[in-house]
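What follows is a single chain, given as structure tokens, in the form predicted on its own.
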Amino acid sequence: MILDLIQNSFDGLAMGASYALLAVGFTLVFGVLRRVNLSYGPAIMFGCYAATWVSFSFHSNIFLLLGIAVLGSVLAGTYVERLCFAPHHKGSAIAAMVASFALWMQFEEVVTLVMPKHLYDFPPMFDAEPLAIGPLSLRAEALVMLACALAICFALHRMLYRSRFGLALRAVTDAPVAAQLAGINVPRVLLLVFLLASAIGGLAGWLIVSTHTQVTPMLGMWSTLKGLLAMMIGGLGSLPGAVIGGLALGVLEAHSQWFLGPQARDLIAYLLLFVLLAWRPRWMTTSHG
């Protein structure tokens, strides 16, 4: 029982990582223009269709194909964040956030007229066996998805509070008027958060299909949702707390799907945040840093 309890726990901070790295992407943008961004998990998608047609036409090297799918992720954000968030940077968050809805569905029409299989296979990370520590076992992927986690977590605050673009940037967030009368670019600020994030999602989507050596259109949606629940879990626009909350569901969800069975995953999950949500209301409003 001990083992297994331990085991669950492994397996569900690898999945956690995931989903923290997801959640990093949505909290950047969330931050700074408190406007959440529906097709961050198409766009993720596309990247990795696009590392997937490069794969079954060229064959490439995996490390390649994280080149291809975090530009991939890159151009479609750019995409996103030219259509729907420039113009409404200053208007209405919904408007921006139907918007980025719509482009969630041309996005996926894109992919399944280009690929119409609905699955496709995608090459491993790496081809070595689980680690075996003493009676556990630990993949290799699920490593290398924590120490990323980790890694862009610390990268972001040391650039958010060591560098001149992060001073930028938390100027534009805490007053952007002042920030553009200041002599801030607003706008060039804007769209590198987006690129930022894009590239962080496009590492995520790669870490995520090659750990599961398989793409589908579901991840948009997937990659959206689960991103979603764990920034939310970890209290919007706070960092930190996105890490926390995408290993946090990562665990709650490996642990119910051992107890309760699969179909009880995400019941538990979304139970959680109606939880929190009634007993910190604040909790979705309030930015932690």
Given for the second form:
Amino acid sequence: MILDLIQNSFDGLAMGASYALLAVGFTLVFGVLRRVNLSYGPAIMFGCYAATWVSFSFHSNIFLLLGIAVLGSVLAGTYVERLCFAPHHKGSAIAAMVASFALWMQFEEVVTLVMPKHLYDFPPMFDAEPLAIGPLSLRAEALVMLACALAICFALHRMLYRSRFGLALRAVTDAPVAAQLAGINVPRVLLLVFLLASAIGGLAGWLIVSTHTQVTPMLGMWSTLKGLLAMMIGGLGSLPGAVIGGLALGVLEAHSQWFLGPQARDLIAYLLLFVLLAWRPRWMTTSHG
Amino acid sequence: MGVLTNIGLISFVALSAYLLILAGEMSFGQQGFFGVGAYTAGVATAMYGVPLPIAALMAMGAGAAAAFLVGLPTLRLRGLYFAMATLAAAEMLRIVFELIHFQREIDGEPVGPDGTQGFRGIRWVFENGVEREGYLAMVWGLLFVVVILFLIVERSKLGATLRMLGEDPELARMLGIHVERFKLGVVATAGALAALGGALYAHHNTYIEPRNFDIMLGVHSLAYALIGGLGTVFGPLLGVLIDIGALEGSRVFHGYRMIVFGGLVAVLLIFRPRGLLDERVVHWLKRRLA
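Instead of the form predicted on its own shown above, give the structure for the form predicted in complex with its partner chain, please.
Once more the chain from above appears, this time first in line as the rest of the complex follows.
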């Protein structure tokens, strides 16, 4: 019983690490632009499909595929930013969000037109047996993912508070007009933030699909929903919050799936979000970090 | 014929999303109340032999009640917070539909919602000899009534209050409007409207399943309102017409429909962030026509 609980928590942390990575990318965009990019997940899916296509047609070196996945989602992200966010920078948040939803539809159709099968195999990160710690087992991929999530969170934090770009970013977030007057090229900063988030998304996508060793068209919606959920649970706009929110969501899901089944898992995750939103504890309303 | 009926049915959800946008709220969850309406009316007619008009009223009641319950704890939320809360509520409703196994034996056949297997045999329309044309007329007739009600409300003081609430809730509060109470009323009305659409949808398709009520429907209805325009009740209808009518009706874009539609929407929103029929166009048209 205790062992089950611990094993579930391990599995949950492994899943949670991927949610955390997705939430970090989401948070970066939301924290600076105050806009929700519904196409975040579909752009990641686009990158992952590009990598899958390369692995079938040419070569399946994992680092090559990682590069393709990142490149693909950055390209898709640029397209999204130019079409949905740059034009609405000063305008309506709803219009930007609906536009990003429209592009989601495009990504989904492009991907299923080029690769129509419902499921594609994706090469695994490495052929390692799960690590055995006594009676418990832990997948090595999970450790890689967790390490990546923490490293990226740390690096972003350093960038925000220790670099010139980070300073510009915070200036744009806090006072866009003043930042503009101080000579910061605001549209350029916003585009760069978007590309950075897309690159992180590409990495997250690659980690996720090479852990699950398969790609399906559901990846887009799944990434957007899980990323949003983890971001909201962790408190909007805080990077460490996004990581904690992702991990918490993963652990909660693992336990509820074990005890109550897959439908209850999703029900409980949404219930948690709903209750948190209605109740709004302090850490959900204070942002930045 | 099927396309025309579909346009009518989806218009109800689009209008419920539009109503909330007018009050300044963006909902990702109208599909949930659409689903509540579909299941309520389906259970009523197929399992208990209730006539469709009464079942539709019951569906509206259930939709309003569900929306009221969702609205009560989320009243003070705005923007993304409200959108996410409604999404969470709608997803919970969808999962509840997946968990409901509630069947009755009718003529030796089990009838009723069967979890993820869906709910078959909602055949009231067929059994009562309503022709497809008749049903189409019924759907559009009801839609016509709803549009007329919208037009009356938008011309009235109520409509002005609604738009003021959307523009500046603090101002509305200072002018003595019970913002929370008013908003709760709007949320419940929008829920009832979506549920009415759901009831009609269930009886058009005769088969519903939880997947019909996922986030795709909700975001689509938001998009319809925004493409068509937020200036008039005809905006969301135009949005539905453009998507389902023009693109699905003509098979030219077969296989590329979402690519064409998605690109169109994104580009359109750059130039017209409040849709084709936005307030300015509507104002201009009114002056022209008057």
